[in-house]
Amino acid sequence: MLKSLREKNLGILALIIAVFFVGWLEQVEPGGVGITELTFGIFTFNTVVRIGILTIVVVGLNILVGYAGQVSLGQAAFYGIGAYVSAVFTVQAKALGIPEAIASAWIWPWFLMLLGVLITGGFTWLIGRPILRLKGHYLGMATLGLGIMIFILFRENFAIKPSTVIITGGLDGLPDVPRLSIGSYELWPLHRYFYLVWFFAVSAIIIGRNVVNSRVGRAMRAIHGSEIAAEVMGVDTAKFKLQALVMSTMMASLAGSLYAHFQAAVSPTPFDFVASLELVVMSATGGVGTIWGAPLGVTIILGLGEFLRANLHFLGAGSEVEPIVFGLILILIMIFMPEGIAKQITKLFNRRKSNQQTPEVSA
């Protein structure tokens, strides 16, 4: 049992070491080599921070889709709720009548991050009960419609004329979102924010692992396998499906707040339908049925996107070729590794380990 526990924690330890190594590499740049030079220009330090933020979103999505078996095509909208709660109540604090003493306090943005998580969780809990009665494609269409509706509210300033009051800023969004700080210690420049983002990303992975290995996780897997069989065995399917949905959207909201303070601005585009599809692709590429598929899938898709943009333009190909190449690569992944890359790596590792432990039979 202790050996199994050590093996499970080995991945977390390796990730923490990798995070500190990347942070050290970017700060010190030994021999003039940073993360950009080490990855031949595919990854920048900015990209690594984005990987951490999106990892939080995809961990929640993997719990919902990969373990509870519930489809979501509108996850970017919940990501946007967190971002806009943080942006609106900091940038528009004076217009909303929030006292200057409160709005200027260093703890105010942290409180808004928590508020965004609670608002998202409460909203999801209310709309989740009727939506989760749907199954399969119908559930996908419902989450898609919900995501588009929230995106339109962001884009159209909640249907309020900007001349009356600016809430979301419409298509222009909201600039000047303040940086996070702890007391007088500002969590910027980027290397400071990098450690904050990856603290939350590693915490999300640990929480996700603990959830899926708990009684709740076993109930979710039972629902994914067969909802009818799970109900026969006494599993409250409606309760556990709602828990998975609420948990996934709360993680997305937290990531959205981190994104808002990272970009120092928000606009509707990163939270549209295309963004939701990209999150699904990240989840599927890494592997929906594993928590470790989240950071792996996000890293592969973001890295692949940067690589294609750089090299296709270098070869003289137009931007319209990029999604074609991108789609072909994803099709190959889905054909040859339908469970995702993380599961495939785990299978290869277990097979090799089994072969090494099997004693040879002498003739």
Second form
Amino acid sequence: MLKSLREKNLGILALIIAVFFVGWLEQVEPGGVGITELTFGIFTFNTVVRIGILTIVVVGLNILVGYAGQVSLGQAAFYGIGAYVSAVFTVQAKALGIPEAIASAWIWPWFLMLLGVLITGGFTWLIGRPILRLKGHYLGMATLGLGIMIFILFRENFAIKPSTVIITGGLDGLPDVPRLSIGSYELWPLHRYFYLVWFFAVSAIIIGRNVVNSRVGRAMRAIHGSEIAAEVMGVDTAKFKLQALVMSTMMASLAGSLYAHFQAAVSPTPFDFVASLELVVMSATGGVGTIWGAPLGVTIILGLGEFLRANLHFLGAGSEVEPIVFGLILILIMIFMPEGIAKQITKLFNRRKSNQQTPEVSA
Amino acid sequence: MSPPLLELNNIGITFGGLTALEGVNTQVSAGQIKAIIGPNGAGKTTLFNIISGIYTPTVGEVTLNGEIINGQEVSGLSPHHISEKGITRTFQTIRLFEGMTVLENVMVGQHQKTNAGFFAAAFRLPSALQEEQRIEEKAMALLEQFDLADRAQEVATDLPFGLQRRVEITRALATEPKIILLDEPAAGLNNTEGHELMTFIRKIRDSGVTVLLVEHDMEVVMGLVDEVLVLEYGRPIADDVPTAVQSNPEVIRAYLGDE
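Okay, that is the form predicted on its own; can I get the form predicted in complex with the partner chain now?
After this comes the whole thing, all chains and molecules, with the earlier chain placed first.
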């Protein structure tokens, strides 16, 4: 038990070292030799930041789907709530009557990040209980519907009367979301923001890992295994399902705020139904029921997307061929690694280890 | 005589127009092994589902130590509340938690004895870690007591059938119940496993846990139990010591049919 824990900490340590290495390369020579060259042009530094942001969302989703066994097909909407809370209350501060002194304080966007997390958590806490009474496909339908409803709120041109200020910006979204800063230290250029994003991503992985390896995680896995058996063992299944949902949506919201300040703009499209499905695909590719599956799945799906975009020109109309190849690769992954890539790697590793041990035993 | 540990008062339940149970009265005293037997479809598992809080009876109530724990007026008590009050169970079709080791399965049984929440777990607070260690030791002790310690790190659902059943019972015992309900514990076991199970059940009773079990096969339980409740078509037809039940003409008719 202690040994396996040390191995897991080794993974975290390796990730932290990798983060500092990639950040340092960009820092010493922006645009010079960096992650792009190291990965043969597949990952730009920009993509690595996006991987960090989405890792936070998918860690939460993995806990909800992989551990607690509750499907969410609307996770992108919660990601969107964070992004929109951060964008609306900074960009539209004046129109909303927020005093200049508050809106221009460096701490204001950080407060909004927290506010977004609390709003999202509070909202899902309120609606979670009735929704989580549904099981399987029905829960999928309900979360899908919820996601679409929230998406429509982003897309609509809400205006405060009598003025005609548009709150969400409708389909065009909101431009000019400010960068984050700590005091007068701006978390920009990108390498500074990169460290911030990956600080949250690594924290999400550590917290996620701690939660699943605890009493709480055990209760969730029990619910996944058999809800009724978990109940008679004394597990308040409704409570733990709700906690998993609230935790996952709060993580999504946090990531959404990070996304808004990264893009310096928000628009509805990244939070639509397709985006929710993409999150599920990332989660499944990496492996539901593993925390490490989250960064792996996000990296593979984003990397695959970038790679296909860059390399399918010769087939002509790239934009149409790309999704077909993408879908094909996903099908192959699911056929040959139904449990996801993280578990496949663990299996290979274990097999090699036991192969090495066998001769010693027989000798 | 001390009051019964568990009492069923005039239990009845209907699903749609179908009456599954009607007028079931019985008592279980502390330290007993009691069996509920009856032909297929007699309502044995339904009765277990009522006692463990999965169903609420249409009429009647279940009391534990004189306190009503299930019935129309207390509806809202979930199975986890009932588990907390000291009644736990196993299932006819084994429901071990998939992908979890034997040890982890048993540790889930200790859920109510711990209280680390999300926050304590996320930041690995010392209180949570101590608690984990405590219940891991407790779970290991239980596994040792029931000869499962060498299987602790194996995935529970990968074990042979007979062992899975024992793990399920051990998991239920980890909730530290007053009463354990065993739903057809001998189903699917071969002769040797069946005999091992009988010894196992006596061991449970000797450790101070009252046992209520459902059995399909009358012969299996006769040498083991103190009392037998016989159900037929949802109605009790006998409730007595095994020897009396065996010679009860009603019971003989139910099992062998009219001549």
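Predicted, not measured: the structure shown is a model, and the values here were computed from it. Here the rigid core means the biggest group of C-alpha atoms that line up within 1.5 Å when the two forms are laid on top of each other. Positions refer to the first chain, counted from 1.
When two forms of a protein are overlaid on their rigid core, residues whose CA moves 2 Å or more are considered shifted, and residue 27 is one of them between these two forms.
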